[in-house]
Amino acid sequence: MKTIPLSAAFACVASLAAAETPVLDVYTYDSFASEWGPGPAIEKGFEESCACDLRFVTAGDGASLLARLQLEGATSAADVVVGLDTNLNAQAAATGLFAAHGQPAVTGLPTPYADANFLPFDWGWFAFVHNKSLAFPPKSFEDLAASDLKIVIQDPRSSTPGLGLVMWVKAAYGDRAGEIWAGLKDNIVTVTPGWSEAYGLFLEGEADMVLSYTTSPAYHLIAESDDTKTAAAFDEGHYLQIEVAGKLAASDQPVLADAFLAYLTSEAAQSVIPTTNWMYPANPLAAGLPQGFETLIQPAKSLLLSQEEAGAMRDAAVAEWQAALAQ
């Protein structure tokens, strides 16, 4: 019983000490704020100019982040949220917790995107990553379904890339999505709860391909000097994941929050993104992308459902996925 008053006391002391400098609470997903993500560099860079203390509060992934905001509701301490994606935006907008960001539109996306509440800070194409030694990489989902290649994917009910894949098939094939999934069924070795389990299984040699991003091979090339990985280019196009940030309407630091969003899309923060988050920056970099990114595949066509479409068809698309694979 001692712990509660004691920690409350600690919390009081901490907030008294912090009253000197304003605190900006940024909610984000784990890997953004981790030692290897863009978080530490962005925190350092922003604190140099803001005369404030930037604090990251983390939740597992984009979906957990949104769930946490919904749990906290209007009493949330969050000022800014970094790391939702376009498939979650409709649900996020419906909470009514977000305010207009007021920033100029970003210009580095492969497809036009503008939203009053959500500001893109990076993006990537979903893709199946494989070893270059793979003899005949598939050129489409139908190709893949006809092959006997083994793939690992993530569950759309517990993972944002998993949901992205379901949306990809839906955007590319519409009403034929169920049929495509039925064809893919015998290629799917297993479905994992999250991205890291699937990627781990692929690296262990349990599958020929794994659902990830076109930028994943850049990690192996740049961080590990390993050029054996590549991604398969699909003719029907690649679905986009656009990661967005937003400002909370109930923020007690609205001015700092605006300044942070401006910083997040500035050259300083954007140049950190490619080799920490392993995604493309939302604004073009003056010096261009880091060396190694030029080796990545460039999909000719980008697919993206609008957030209204994505929000409206999500449940039905997941049910279709589930029905096709559960037979």
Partner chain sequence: MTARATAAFFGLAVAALTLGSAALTAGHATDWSLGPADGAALRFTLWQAGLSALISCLLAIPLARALARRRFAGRALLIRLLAAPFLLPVVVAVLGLLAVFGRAGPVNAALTGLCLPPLSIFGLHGVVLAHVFLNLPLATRMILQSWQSIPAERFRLAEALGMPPGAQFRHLELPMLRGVLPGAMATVFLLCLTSFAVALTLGGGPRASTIELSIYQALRFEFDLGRAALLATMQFALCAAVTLATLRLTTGAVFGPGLGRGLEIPRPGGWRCGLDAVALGLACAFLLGPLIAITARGLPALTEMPPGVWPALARSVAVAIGSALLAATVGLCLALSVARGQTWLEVTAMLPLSASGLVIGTGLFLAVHPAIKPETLALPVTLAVNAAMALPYLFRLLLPETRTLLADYGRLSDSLGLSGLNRLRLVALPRLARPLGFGTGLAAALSMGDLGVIALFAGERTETLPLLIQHLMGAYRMEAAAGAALVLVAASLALFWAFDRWGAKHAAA
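Remember, it's a predicted structure, so these values are computed and weren't measured experimentally. Residue numbers count along the first chain shown, from 1. Take the two forms, superpose them, and find the largest set of C-alpha atoms that agree within 1.5 Å; that set is the rigid core. What changes on going to the form predicted on its own:
- A movement of the C-alpha atom of residue 141 reaching 2 angstroms or beyond is seen between these two forms when the two forms are aligned on their rigid core.
- Once both forms are fitted on their core, a CA shift of 2 Å or more is seen for residue 183 between these two forms.
- The angle of turn of the smaller rigid part against the larger, between these two forms and from C-alpha superpositions, comes to 12 degrees.
Form predicted in complex with the partner chain done; form predicted on its own now:
Shown below: the chain alone.
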């Protein structure tokens, strides 16, 4: 009779247990899965209900997520993608990689939105964040272009906020968008690949303002007890970002994927969003928003191109941005 060393036996049992535990691979952007983002709490909560292993795989910003999916195609290991938005949905749908999510419509968005493949999980308004000590904050893009203020923005080819800014200018100014970008050229200190790099430069004092969200000052107020930040209210209105999640048609865990999407829009997960992702939840919270959100600016006008419009004009709008900054 042969005996198996105790350590080998434990390793064997652990290996079998791991093999029997289903794994759900969720592609998302870096800050979502970071230790200060919503990912850890959502992972913990979902795993308590699913008897599974939820594994986040990060790929930079939202636009980088889509690029990775396009590269991997039907062979992608992803079961769910979290972090695309309505500016990318048409392009994402065109890949044929997504299946219908089958979830109830969310009810907390400021504008009607429904899509069979993409489920909203949070939303916010883009804005330029600055210190309250800024003497004369601009009230429009034209004000900003006419000023000596220095700004940091994100690249629309790799960043959903960067693309959102391009769409914001396009939605507000139409055929004059190129003119607005030409005026803003001298204000731009640098263009970063993603949001984190840009916001970090602003906090280090490298710019007067940074492209972010109207909700960003809530982070400083709630997490840091710092009320020195605010967002500039623009007369043209503010462009909405609606972030979405989608299930991959080739997922080998379709039931788990459905369960995760349901959890993502549940009270348990939605209540995490405001003070981790610093966005508005897609479904209203029973207890309301955390204290501090009432101090944020409320844009008088919301701008949002339909995902079909955004998809049709995306490449031309980005090319217009590039051409203006290259002059």
